[in-house]
Amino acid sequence: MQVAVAREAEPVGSIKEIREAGLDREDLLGIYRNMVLTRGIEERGHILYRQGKIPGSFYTGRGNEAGAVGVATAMGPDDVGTPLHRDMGVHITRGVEPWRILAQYMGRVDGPSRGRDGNVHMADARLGLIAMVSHLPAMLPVAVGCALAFRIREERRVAVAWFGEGASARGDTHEGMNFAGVRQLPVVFVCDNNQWAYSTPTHLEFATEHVADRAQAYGFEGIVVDGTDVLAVYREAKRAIEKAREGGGPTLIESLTLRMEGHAVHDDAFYVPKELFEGWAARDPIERFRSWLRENAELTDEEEDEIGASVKKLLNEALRRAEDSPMPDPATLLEGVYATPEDLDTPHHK
C-alpha cells in the first residue's frame, strides 16, 4: 500500500478563520450566489439540450461548484487561468455574463467563441481566462508558459491550471509540472479529482493514494482538500497563489469531489455505485455552504430567498437574450481563427 505524502487540509472552523483569510460577510454571500448561479446555468443547459438547442454533447460540473468558485475567488485580478468543462464557477466568478455562456451553449455569435468552437470550449481573455481544448491536460503546459512569461517580464502574476485526475495519466501533465518545478514558476495546479475518468475509477488510474502525492517528486508542495468545502478550497488556493506570487514556486492542489452526473449527457453513469452517489449527495457543496452560512454568518431566510430570486431572474433574462443572439454568418467562418502578423504584439518572424 502506498503511503500518502501530500498534506490533507483541515476544514474551515469559524468565521474568524475566514476573516483572517481576507473574506468578509458580503464576500461570503457573493460566493454562495456564484455557486447557486453556476448550478443554475448548467441546469438550464440541460433543458436547452433536451430541447435540441445545443449542438453536440453537453458537459457539466455538478458537485464541483465549491472547487471552481473557491479557487477563482482566490485569484487576483491580473492572474490567468485555464478552466475546463467542470469549472463553470470559474467563468462566473471572473465575471463572464450568464447570457454569453448560454449563447455559447447554443453556438450563437455572442458566445465567447462566437459560435466557432464546442459549447464548453469557452473563455474570455479579457478576464484572464484561456479557452480549453478537448485534450484536457494540454492546457497545463499553456498555463506553465504563462507563468514563465510572468517570470521573464518580472510581473507579480500567477497562472492557475486545472485538470482532472484522469488527465493526470497523460504526458502533458508530467511535462508541465516538471518544468514548473525545475524553474519554480508562479503557477498553481488544481486537480479536479471527481473519482471517475469517464468510467475508470481512481484505483485503476494511479498507484499513489492521492494525485497530490506526486508533487513532492516535482519539487513542490501537494495538498488534498475537500472539494465540497468552498471555504477550505479558497483558503488553500489563496495560500498557494500568494506563495507563487512571492516567488515560492508551484503548488498542486487536489480538490476531491464526485462527478454527480455522467461524463456527459449521453452517459447515465450506471457504473458508479448507487451508495457512492448517495454519500456524496449528502455533502452537496451548495447545501453544505448554505448550512455553514446559517450557523456562522447568520444567513437569514430573507437573504436566501433574495439570492435565489435574483439568480432566477438573471437566468430568465439571460436565456431570452441568448436566444435572441444570431447564429454566426458562414461567410465569417475564418475570422478570428488565424492570427496575422499585424495581430501580434511581437511577430515571431521579426
Ligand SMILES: Cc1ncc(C[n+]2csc(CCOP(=O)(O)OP(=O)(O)O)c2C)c(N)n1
Contents of the next structure:
Amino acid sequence: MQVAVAREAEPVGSIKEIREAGLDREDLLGIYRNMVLTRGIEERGHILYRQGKIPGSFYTGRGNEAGAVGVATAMGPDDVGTPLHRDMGVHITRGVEPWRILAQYMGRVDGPSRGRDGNVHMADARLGLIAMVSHLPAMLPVAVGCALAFRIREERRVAVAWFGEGASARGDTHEGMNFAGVRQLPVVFVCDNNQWAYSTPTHLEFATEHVADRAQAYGFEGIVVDGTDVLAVYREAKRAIEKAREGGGPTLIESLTLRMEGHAVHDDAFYVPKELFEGWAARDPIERFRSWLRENAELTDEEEDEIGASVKKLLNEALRRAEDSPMPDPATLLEGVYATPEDLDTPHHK
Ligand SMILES: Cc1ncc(C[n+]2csc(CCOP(=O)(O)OP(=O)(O)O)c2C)c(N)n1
Ligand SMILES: [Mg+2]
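Now that you have shown the form predicted alone, what about the form predicted in complex with this ligand?
Full assembly next; the chain just shown is listed first.
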C-alpha cells in the first residue's frame, strides 16, 4: 500500500499571509502580469507555428504558469536555475525580453541561442539561467554542480533544478538528488508533475503516492503543492530557497498540475481522459489568481484591462521586432559551438 510521506502544502488564504511571505500589492499584480505574458507568448508561438514560421516542433506549458512564475518569483537575483520546456514563466519572470523569445522560436539570430537551437532550448546566462538539453533529467546534476560550486566558493546562492515526473524515472534524477542530500547542498528540486510524460501516465513512472515522497529517502524534505495556486507555490519555494541559502540543505517541491495541451503541437493528447481536462480547466491558474486578486486585493476592471492591453501591445511589438531579426549567417555556424582551450580557465588547460 502507498503511504504519502511528503507534506501537502495548504492553499494560500489571505493577503495578510502573503504580506508575511514578502509580497506587496504591486508584487502581486506583477506576478499576475507575468502569468498573462507567459501564456500570451506561448499562444503567439502556437500561431507562428501554424503559419509555418517556426522550424521543428513547438511546446507549451499551458497550465503551468503558476508553477513556473511562482518559483521564479521566490528566487534571489544571484540564484541560478535550469528551467525546462514547461517553464516559460521562469524566463519571463527573470526578465528575458519577449521579442528575444519569439526570435528564438523562429530560429533568428537575436534569440538567446542565436539561432543555434530551437523552441525552448535557450537561456540567458546573464539572468542566471542555464539552457536545457533534450535529455531532461540530465539538467539535475548540472544544477547540483552549481550548488556544489556555491558551497566551495562560500557564496550565499541557491540553484533551482526543474524536472518532470517522467524525468523522475531516470537515473540522473536519483544521482543528482542523492549527491545533493549527502552534501546537503543549496539546491531546490522542483518537479512539474503534469501527470503525463508524453503518453505515459504517472502510475507507470513511480510507485510512491507522490514524487515528493522520495525526498525523505535522500535525507531532505518533500512537499506537494497545488501547482495552480501561484501564491502557495511562491510561499513553499521561498521557504525552501531561503532554507537552502541558510545551510539547511535541499528540498523537493512537487508542483501538481495537468498538462493542458499535447506533449507538443503535433500531439492531440487523445490518450488523456476528457473529464481530466475538464476538471483541471476549471482550476485554470490564471483565472484562479485573477479571482483571488479580485476578492483579496481589490483588483479593479481598469487594472485588469490595463494589464491585458499592455501585454497585447508588448507582444505585438515583440513580434515585429522578432520578424525583423535575421537568420544567422551560415559562415558563423561553428562559432559558439566548441570552447577552445584559450577560452577556458580550468587548470589543466593552462
Ligand atoms: C532521455 C530521453 N528520453 C526520451 C526523450 C523524449 N521525450 C522528451 S520529453 C518526454 C516526456 C517527459 O515527460 P516529463 O518528464 O513528465 O515532462 P513533461 O514533458 O511532461 O513536462 C519524452 C519521453 C528525451 N527527450 N530524453
Ligand atoms: Mg510530465
